[in-house]
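Only one chain is included here, represented as C-alpha cells and corresponding to the form predicted on its own.
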Amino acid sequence: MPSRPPRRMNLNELVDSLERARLHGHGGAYFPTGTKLRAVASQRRRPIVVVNGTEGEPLSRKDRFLLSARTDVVLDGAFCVAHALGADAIVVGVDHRRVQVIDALEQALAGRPELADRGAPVVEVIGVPDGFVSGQETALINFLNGLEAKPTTTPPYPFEKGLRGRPTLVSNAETYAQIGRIVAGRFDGSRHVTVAGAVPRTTVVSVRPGTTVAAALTAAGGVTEPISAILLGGYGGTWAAAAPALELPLDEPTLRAEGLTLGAGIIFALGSSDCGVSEVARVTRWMADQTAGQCGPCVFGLDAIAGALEDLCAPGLPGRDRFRSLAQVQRWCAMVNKRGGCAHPDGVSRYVTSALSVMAHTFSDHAGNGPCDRCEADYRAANAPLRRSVRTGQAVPV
C-alpha cells in the first residue's frame, strides 16, 4: 500500500515524461502512450480510463502477475493518468475467472488515498468474459457498454468516443505499471515477458533493454531440452528459427526491423521433442474457434485454414490430399489477411505463414510422408471418443 498518492502532472508534464521515456503500448500495438494520451485530451467530453487487464491472449501471465503482485504500481499510473486528462472515472477490466486478481485490486483500493479527496474519480473493477477477441479494445469497450465483447469497426475509435459515449483512454495493465514507475522516478526501461514452452514452467521475468532471448529463457529456469523454433509475441505473433533468434535484444524497435515484435511481452520455445505441425493445428483450430463470428475470413477462413493443417497431422489421409492442404493453407493465408472485420484473421495468418517459413522442412516432410509419431498422437487424443468415467461422472478419452 502506498505511504501517500503519486505525485500528480498536468497533461504537459505527464506527456513530456512519456515521451522522454519513449513509452510505447505493452499490449501488442506498440503505440505511443503519450500521443495516445494527447489523443484523449484533444475531445471536448471528460474522459474515462480504462485498464484492459483481461489478457485473453493464452500464452501471457504478466498482466495478471501485476494487477495480483504489482497492484498499486498499476493503480499509480491509473490514477496519475486520471488526473492529467481531468477524468472522473477509471475501470479496470479483469478475466472474470481471475479471483485472486480481482481480491488484490479491491484490497488495494481499499487503501488507496486518493479516494478520500473531493472530487476522486469512481474506481470500478469488472469482470470481463474469457476469450481472446474480448481484450481487443473496442470488444472490451462494448462489454462495458452493456453489449456483446466483440470488436467493431473503427471509427469512431475509442478515444473518440468509447466507454459511455465519451472520450476513452485503454491501455493493459503493464502499460499503466511503467507510467507509475516513469512518474515517480523509478523507470529504468525494463519490462515484463511471459516465458513459456520449453522451460521448467512458465514463468514472467523482468528483462532490461539489450537482454536476449537467450537470457530471458536462462532467466526462467533454462530450457529443458533442445530448442527447435521460438514464438515471439503469443498466437497473433511470430515465429523465428532457434539459432539467430536467441541471440535477439528484447528491444522493440530491433525485433521490428527483423519482421518480429515482443506483442504482448510473450516468448514461447518448441521444445525438440514437440512437432511443430501439430501445435500449429493446435493453436490454429483454438483461434479459429475464438472467433467474433462478424465476417466471413474469421467464421470460414479461419475455420479452413485449421482443418487444412489438420490434414497434415491426420493418419491416413493419401499423400496428394496432404500436399493439396499445404498448399491451401498457404493460399487461404494471403486471402483473409486484411480483409477480417478486426485484426483477428491477421494474427492467425502471420502466426501461420511464419511457421510455414521457419519450420519448412517440418511441413513439407509431413506433407510427403505422414504424420510423425507425436503429429500422430496429438491428433488421436484430440480426436478420441469420449465416455463418462463411472467415478467422477466427467467425459475422459477412451
Partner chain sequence: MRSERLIVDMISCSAHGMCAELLPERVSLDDWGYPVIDAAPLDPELVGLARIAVQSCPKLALRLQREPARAPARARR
Given for the second form:
Amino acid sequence: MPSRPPRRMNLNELVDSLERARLHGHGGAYFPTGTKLRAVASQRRRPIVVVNGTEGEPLSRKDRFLLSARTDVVLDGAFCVAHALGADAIVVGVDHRRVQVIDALEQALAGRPELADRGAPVVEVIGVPDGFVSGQETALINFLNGLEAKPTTTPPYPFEKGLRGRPTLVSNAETYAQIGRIVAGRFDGSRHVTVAGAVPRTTVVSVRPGTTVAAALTAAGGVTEPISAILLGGYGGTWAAAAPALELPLDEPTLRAEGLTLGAGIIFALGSSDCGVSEVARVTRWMADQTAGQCGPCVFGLDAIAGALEDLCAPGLPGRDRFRSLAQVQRWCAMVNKRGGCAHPDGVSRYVTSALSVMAHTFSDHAGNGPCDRCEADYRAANAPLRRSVRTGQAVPV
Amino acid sequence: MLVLQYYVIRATGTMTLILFTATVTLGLLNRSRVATDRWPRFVIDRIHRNASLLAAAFLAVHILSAVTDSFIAIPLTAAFIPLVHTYSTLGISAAAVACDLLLAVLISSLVKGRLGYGSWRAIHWLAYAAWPVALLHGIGNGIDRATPWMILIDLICVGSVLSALALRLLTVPRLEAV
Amino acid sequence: MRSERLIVDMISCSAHGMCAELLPERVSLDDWGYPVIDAAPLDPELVGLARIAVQSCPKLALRLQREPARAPARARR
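Taking the form predicted on its own as the starting point, write out the structure of the form predicted in complex with the partner chain.
All chains and molecules follow, beginning with the one already shown.
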C-alpha cells in the first residue's frame, strides 16, 4: 500500500517532467512517452488509459515482476496519467494465465485511496489471450473491444480511436512504473531487464544506463559457461557477437547507434554448448506459429524461413539443398521485412538476419557439413515418436 | 404492335441472358484466380465488368421496349415489383425480382470504394440469386423459349455457369482476411 | 500538387495480383504472390495507371496516399 497518495500533476507538468526524464516506452518501440501523451490529449473525446501488461515475449519476466512486486508504483503512474489526461477509465491487460499477477493487482487496487475520490477513474484488470502478437497495441485494443486479439491496420492509431472508440493511451506496464517514479521524484534512469540463457535462472535485474551487458549477466548470477553470442531485445530483437556486446552499456541511445536495442528489456546469452542454428530455427518456428494469420508475407514467409532454417538442422539432406535453404533464408528475410500489418515479420527478419551475420561461421558450417551433434539431438527430441502415458494420459516420447 | 419492337424485346432479352451469363462465369473464374499469359487477371476482370455494363444496357432496352409495347401492355411497375401484374404473373415477377437484385448489384459496384469491401461483397452475392431467376424468366416468358436454338443457348448458359461454379468450389481458397 | 504514393493494406490483401499486372512499374509480387510496392512518390504519368490499379483491386486493399503519413512510429511486433 502506498505510504501517501502520489503527487498530482496537470498535463503540462507531467509531459514536461517525462520529457526532462527523456522517458521512452519500455514495451520495445521506444516511442517518446510525452509525445504520446500529448497526442492522446489533443483529441476531442475523453481518453482512456490502458496498461499493457500482456508480456507476450517469452523471454521477458519484468512486467509480471513489476505488476506483482511493484504493483503500487505501476498504479501510481497509471493514476497520475489518468488524472492528467482526465481519463475516466484505466484498463490493465494481463496474460490470462498469470493469475498471481491479476491477484496482486486486485489486492493493490483494494488499497488505493484514489478510488474513493469523486470522479475517480474506473479501473479494470482484464485477462488477455496469451500469444506473441496479442500484446501488440492494436491487437490488445481489439481484444478489449470484444474482437479477436489480432492487429488491425493503422491509422487510425489507438491515440485517435482506441478502446470504445475513444482516444487511448496504450503503454507498457514498466513505462507506467517509470512515470510513477518520475512523479515521486525517485527516477534515476534505471530500468528493469530480464536476463536469460546461460545464467543459473532467468532473472529480472534493475540496471542503470551505464551498466554493461556483462554486469547485468553478473547481477543475474553470472554466466554458467562461455558465451558464443548475445541476443538483445528478445525474439524480435538483434543478435550481437559476444565479445563486443558484453562491454556495451545498457543505454538505449548508445545501443541504437550500434543498430541494437534492448526492446522490451531482454538479454539472452547463448552458451557455447548450445547450437546457434538450432536455437534460431526453434525460435523462428515458434514465431512463425505466432502469426495472427492475417498477412500473406507473415503467414507464408515466416513459415518458409522457419522451414529453411530447419533444413540446416535436419539430418539426411544433400549439401546442395542446405546451401540453397541458407540462401533462401537471406532472401526471404529481406522479402518479409516491413510487409505486415504489424511489425511481427520485421522482428523475425531482424532476429534471423542478425543471427546469420553474427553466427555466419556456424551457419555456413551447418550448410557445408550438415547438422552438428547438438542439432541432431534437438532434432531427435523434436521428432521423437510419442505415445500416450498410461498414468497421466498425456503424450510422452517413446 | 410494331413488328420491330417485337424483335427488339426478343433480341435484347436473349442478349441480356448471354451477357449476364458471361458476367457470372467470368466473375466465378476470376474468383478462382484463373489466368494465363494471354488472359491475365485484369483482362478477365475488365471483361467481367464491361459485360455486366453491357448486360445492364440491354436489360434497360429490354424493359423499356416491353413496357412501351401496346400489345403485351406490361406496366413499368411490373418490371420492378413482383406479383402486381395479372399477365403471366410468375414469369414477370421473376423478371422483377431479378431486375431488383441486379440493380442492387450494379449500384453497389459503382460505389464499391465508398461502400467498403464487406458490404459490397454481401450485395454482390445477390448476383448468384439473380442469375437463375433471370433464366427462369426467359424459360417462362421468352417468345422463343421452345425453339431449338434458344434451348441450346439456355443449355450453354447453364453449363457455363455450373462448370465455373464447380471450378470455384474446387479451388482451395488462399488466405482471406476475415 | 502534392505527390501521391501507393500503399497496400496487407491485412486485406489476398494475393489476387492484379496490381502487379496493371502497374508492373511499381508493383512486383513476392514468392507467395503478395505485392511488393515501391512506396516512392508516383511520377505524374503513372498516377492514372495507379488509379486504375487501385480501382481494380478485388479486396480494396490498394490505396493512393496523398501525402506522407506523419504519425507515431508503428507499434512494435
